[in-house]
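Just the one chain here, the form predicted alone, laid out as structure tokens.
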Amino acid sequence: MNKVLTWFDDRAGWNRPIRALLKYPVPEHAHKNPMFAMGSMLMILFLIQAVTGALMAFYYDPSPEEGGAYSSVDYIQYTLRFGWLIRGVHHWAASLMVILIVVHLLRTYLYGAYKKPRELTWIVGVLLFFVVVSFGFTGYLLPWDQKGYWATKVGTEIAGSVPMVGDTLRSLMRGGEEMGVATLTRFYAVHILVLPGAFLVLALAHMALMRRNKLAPPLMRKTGEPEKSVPFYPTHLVIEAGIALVMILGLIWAASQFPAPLDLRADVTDSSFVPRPDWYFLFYFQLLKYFPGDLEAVATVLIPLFFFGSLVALPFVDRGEERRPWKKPITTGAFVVYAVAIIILTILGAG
């Protein structure tokens, strides 16, 4: 084994990366606390997301009509030996990427991580946390069943009341004015291609510029203490694992005793059905509800871009060496606003 590793390293030269990234110290106070492993856990998640969604590519059907993308789900769910497994595994996997970028968000928020130098850390961190909700929008519709079809009808309207560029955008989305065959190909393009590839980039990017800038110190360090650290590997890498292998098992338990939702086949012509997103979508759904007519564009254009403008504007706002959040009643009241806010909302959708 070692002739075989050393005729490798002579000629592609992956001795030192390799034992630079498992030698990687890592902070005590974050070797200890599990809120620190969000990241690594969100890359295991996608990758079970890249597998699973591999193995179902294999009998998905991308086209609307008789026997086509509906049917192909149908067969996967309920016809395919583990195939409730797999898609079980798939839909749950994508539920807890939104709850765990969020998690991560939150923890870099509240420990005030975003601060020179990991402003672009965080910036890069936004994005992800776009690409992942992006996952779950473009992913709605392909099943083709009463609740994709609707809820991505009523998703595209809402790009469609955008001043100015809204029909455009509706009609870049759909592949024409109404939803079909353009629409379910385009989704599925950008769910299995476009945000993969664009995940990858950026969590990529995001883990070097961590390496880069090293992780925050702790909150309530004492002045001159030196940080202690841990190896990777494998002290810390141990701890990851274990958390990794439960929520894989958490995975697998949830996809038997909930097997992923399919409805009935979408019907186009049915528009009395009232469609609901998921989860993480209700607040925004509901947002809508109080800005009809002519003030669709708050709703639409104006607060989504303030909620995305603060967050990425957040590091150079708040430039002060104080990261404690109740040193910093500002920022952490904004949070408190926006958390209160998307949790009212979001138990009112689900009313």
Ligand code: HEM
Second form
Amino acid sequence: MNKVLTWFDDRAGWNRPIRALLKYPVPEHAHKNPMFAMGSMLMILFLIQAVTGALMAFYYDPSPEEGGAYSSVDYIQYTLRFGWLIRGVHHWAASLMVILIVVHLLRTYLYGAYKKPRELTWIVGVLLFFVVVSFGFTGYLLPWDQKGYWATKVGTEIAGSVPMVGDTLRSLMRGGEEMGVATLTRFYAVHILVLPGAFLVLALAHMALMRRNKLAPPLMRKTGEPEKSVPFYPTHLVIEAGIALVMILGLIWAASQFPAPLDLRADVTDSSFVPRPDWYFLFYFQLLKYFPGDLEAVATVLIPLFFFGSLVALPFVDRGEERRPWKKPITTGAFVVYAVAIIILTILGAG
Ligand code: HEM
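Rather than the form predicted alone that you just supplied, could I have the structure of the form predicted in complex with protoporphyrin IX containing FE (HEM)?
The next block holds the full complex; its first chain is the one shown before.
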């Protein structure tokens, strides 16, 4: 084995950089707190999505015709051996990714990890958040069932109601005026090519920035106090591998107990169908109800701009040294308002 590795290293010279990556010191407070493993779990979930997605792509047919997308997903779910498992894991890992990205965002937020010199790490994180949510939005249409079709119709109509550029945006997303073969092709291309590419570039940049600037110190650490650390390999990796194993077993269990749903095939003439998005978009669907007619642009443009804008602006607004949330009433208050509003809207939307 050693001979093979030496042969390989003589030609590639990867031994040293790989060792340097693995030797990275992990601060003790991060090693002991599973909340600090959420970033790595997100990376593992992405790999799980890539593998299960590639396996499904062998069978998936991105066409809205009879015998196309819907039948291929039906085949994967009910006929293909272990198809239910692959699709189930892909389904539940998508939801888990949204949950963990929120947990990770909250963890970094509460540690004030967005402050100098980590502003860029935070901003790249906000972009990753956008990419993860877009995976959910584009994936929802792919089975071409009632749920996915009608939710996407509403989703693209929301984009269409944006003042000035709305029409262009909607036909760009749909590939024309109406939803059809071009829409499905575009959503599929974005889902399997554009978003994974963007994710990889952003995630690598995110981690390079994180390593360069190191993790933020614990909240209560006095300045100047020396910080203990453990090596990433093997000490910290064992912990992360353990958490990843539990997560993977949990996904397999979820896929076996709660099969990924598949509604009836999309009936484009059935306008009585009540559109229902995936759970993490429920709050937004609910919010839209409060802004009918001329007010729609408030919910489609102003609120999302304000929400993402405030996330991007956070490191430049909250610039003081103080990182303890209880000493920063304004940012912590804003956080509570966002969290309560999203939770209440989600509950109302689900009801
Ligand atoms: C799927 C997307 C993401 C991946 C794969 C990812 C990955 C990671 C990893 C591996 C770390 C180091 C360990 C840890 O703290 O967990 C980290 C740190 C960090 N992440 Fe993310 N992250 C993602 C999304 C986000 C988002 C949405 C934000 C915030 C908007 C964010 C902000 C940060 C910050 C500020 C740090 C530095 C933490 C510190 O210094 O304590 N990340 N990320």
